[in-house]
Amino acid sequence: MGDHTTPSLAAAVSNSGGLGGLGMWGFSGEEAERRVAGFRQQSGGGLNVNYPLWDHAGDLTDIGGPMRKLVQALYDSKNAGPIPEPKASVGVVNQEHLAMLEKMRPEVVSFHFGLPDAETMDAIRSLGIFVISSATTVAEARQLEAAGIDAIIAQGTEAGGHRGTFTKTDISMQPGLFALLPQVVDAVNVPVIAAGGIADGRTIAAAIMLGASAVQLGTAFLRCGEAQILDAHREALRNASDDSTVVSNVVSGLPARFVKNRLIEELTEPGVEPLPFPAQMAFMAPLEDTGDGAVAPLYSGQSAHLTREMAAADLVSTLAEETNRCFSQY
């Protein structure tokens, strides 16, 4: 969830009995250390830090002309000036971040889009850190287990944000959580964490009944005051219905789920491909800076309508009460 998560949000969750998380998307090692230090100042609980992984896309100089024209038209409509020149990058846990992990010792490190190389994995394991990663299919779960993962996040198609697939399985072949979860539980021998469409006690209880050892919630916390999102994003979540979201690659270059808005509609044209991930995302910051929910990326899962606007600690307490109530009824 990148910078949508804040030290205050993670601390409130951990202080209430959950495991707070901090996204490390786009942060330097020094910035990451400050984020973890901010959490430690507010909480003595456990912390999960999350890293996305991706390959370098190469030279982007002459790539994506039609997409750039579509983005520039949006910029022009908001008087946002010329679009920035995108640059290719690589997503790895580099030496700066390994030094941060050694110094700050978060209890959990999670990955999106697979796992880092064996040397990096060994370095993280040597610190005694619990390692988890996302799987969108049973085959991906088996690969993660074979690589020595400590637990697996089973990510159903209902989930908001980026699909965690690392085998390029087509989205149409990725199962929803209630189909995926029990099959992953049966296929592996490590704990399985359910993610996707979980937003209240009913959905938590259902995931546990299907074999989950824990659940992971993202969208449910975006309306908490501690989350760092636009007011327009909160409003979109508040007004969302079951058919408000869509999976699209036009925002970042990889499939992710958003509330459908003008941004996605105008960048979706037959034959027009986005720039490689995450270069396409370089176009999004100036649009988000306008504060206009029509042209900003509005990450959301399919259960947006079930989200609530309350302090994160109150939400954790409410979720626990609702879950216990579900189990006491049966």
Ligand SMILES: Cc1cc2nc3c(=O)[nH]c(=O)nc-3n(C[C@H](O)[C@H](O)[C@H](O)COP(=O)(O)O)c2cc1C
Second form
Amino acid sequence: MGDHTTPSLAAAVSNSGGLGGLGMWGFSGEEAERRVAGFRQQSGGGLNVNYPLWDHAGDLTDIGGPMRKLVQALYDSKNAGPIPEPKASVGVVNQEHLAMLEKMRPEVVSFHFGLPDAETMDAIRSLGIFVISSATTVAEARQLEAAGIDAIIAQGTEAGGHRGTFTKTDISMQPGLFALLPQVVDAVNVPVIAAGGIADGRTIAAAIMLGASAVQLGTAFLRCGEAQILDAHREALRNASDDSTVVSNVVSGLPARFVKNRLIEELTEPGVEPLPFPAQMAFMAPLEDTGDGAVAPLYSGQSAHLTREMAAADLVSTLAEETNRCFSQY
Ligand SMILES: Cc1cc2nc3c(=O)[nH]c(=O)nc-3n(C[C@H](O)[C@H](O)[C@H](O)COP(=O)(O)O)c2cc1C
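For comparison with the form predicted alone, kindly provide the form predicted together with this ligand.
Then the entire complex follows, led off by the chain already shown.
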């Protein structure tokens, strides 16, 4: 979960029997190493480090005029000054990060939006690191398996954050977890990790019954004290109901699920496209700095209402107890 994850959040999860994750998005190799070292100081457990992958969008100078106007109007309403000039970037595991992985040896590397090139995959796998990535359809799961992945995260549409799709599948045609998970389990021979809408023992037990070997939770951990999020974001998660969220591409340029707020409403206009991912996100930092939940991005899955405000270690042990109770009742 990018910079919402902290070494103390990941350590608390790993120390209580889960596998903590640290987002590497936007961090230099040196910063990444400091993050992993921070985790190692607090935990002797396993660690997953995560890399979202994307291509360079090319020259952005003259594109996105209508979107820039919409964003500027939002800035003006908050006295946030002129909008910044976004820069194109590329999401890869570069040499600096490969050196960091070689030195720090996290147990797991996960990817979002597909997989890196074969050379990078080989370099990571030659370190003995377990590699996983998200699939939003059976076809994507098959592609990941063919590329030699160790396990697949089946990401249902309920999930918070970005849709992990890498085949440009129409978002409205992507399945929810109940439909996706058993079909992925039937289609591949590697373990499947269920993600999307899982927030308590009942939803974990259901995923296991549908064939999951493990579960991945995002939104539920946003409410832990160790997560780095705005107070307004916590409040939005606390007040969310089943129909509070929407999938939109206006925050980053790629579809992701958020609590619907003024930000999403005012940047959604027919015919107005966001800048390519992740350039559109350059507009978000000053809006987040206002601390105002109306104009900051509020990433959330559809099960926010089932999540609880508690320390991460307590959450992991509560989830385990609840899951065991579910299985002992049936
Ligand atoms: C705030 C937020 C940020 C996320 N960022 C990432 C990310 O950087 N990389 C990634 O692989 N998945 C990311 N995800 C998606 C999660 O890996 C996972 O699929 C999702 O959280 C599961 O659904 P849930 O939110 O209903 O638990 C993010 C999710 C959230 C809520």
